[in-house]
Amino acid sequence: MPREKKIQPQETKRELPPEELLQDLGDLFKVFGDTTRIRIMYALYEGEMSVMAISELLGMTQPAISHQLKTLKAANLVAGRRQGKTIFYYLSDEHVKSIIAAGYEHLTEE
């Protein structure tokens, strides 16, 4: 078995990110947090839905849906086309298919 390498506490410090990327980060995660955004996420996973189609999908309501859309666009992981009147909403991109991915992935493994 390798032996662990001891890092030294200013070793650590040196090799963190800055504060505020790091804040930034435990913020998407927390976007993440949320059954229904991770719901309507996995609902794009395949392809961009309108918001209509997202609540049949899910069995909610519009507005319910066009809430929790507010908040994934903010956090630039959803974004939207407009045809006409109605919005096409897609996950952004491949990075979000891929904490997707991965989150399912370690669940899932035995």
Contents of the next structure:
2 protein chains.
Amino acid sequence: MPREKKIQPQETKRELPPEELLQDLGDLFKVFGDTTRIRIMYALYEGEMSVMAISELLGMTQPAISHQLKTLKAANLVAGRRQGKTIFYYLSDEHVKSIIAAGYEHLTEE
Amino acid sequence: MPREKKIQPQETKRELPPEELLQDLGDLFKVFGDTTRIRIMYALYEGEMSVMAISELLGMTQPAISHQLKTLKAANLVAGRRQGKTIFYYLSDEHVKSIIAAGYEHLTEE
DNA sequence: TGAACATATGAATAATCGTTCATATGAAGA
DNA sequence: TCTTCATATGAACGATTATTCATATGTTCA
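Having displayed the form predicted on its own, please output the structure of the form predicted in complex with the DNA.
Starting with the chain above, the whole complex follows.
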């Protein structure tokens, strides 16, 4: 009589979330995985700023900032408001802060 | 009498966090910015697993998983426990779940 | 309408990164 | 100690990405 393989805890059947969610999560965190974009988000922590103001604060060229703002906007992390010739960007919701806070806690609490 | 430039809200002096923190945050989120690593972390949600078990669950080669586990371990997100010939990996703390949860909320709540 | 200004876009380049294949390490059992 | 098995490591390749430079878009004001 053939013996059943011993059942180990790690052999429990596992299911992963749907591929689309995994992809979306990866794409979202990829946006946070760049120092320039993190700097931009921190710059907007206390309120809106123009593209020029951001690029001066970060010491980077204006096109570099515009490219990154586009990425941040595509991820719904920032939004822009036009006033005359200039566009003021701001954090589009509180999720930015809570995601960064969650990461910060991992770095400090250990 | 020269007129002061109108003070706009965006002209407030801003300070960014120290460069090292920004770099550490970026590096941490970069680890989350890959579907394979997110899959691995989800696989370990319910408990430890061997490298082989993970690679079979994800349908990927063993070296691919080992490389990613190394990255996850370097970020203190997973840890390994040796038992005989096999090594069981597990989430090293609850931060993994809270970071992913924060990202998940951004994706769903809007 | 035309000049001036703020921002956006596109192409190109350099650097980073994930996977694969081949192989090395290290533990267990005969 | 030799073989086997699980995992780790290293080099190489392909793909993705951040920045730069040049230029386009679009708004304001004369």
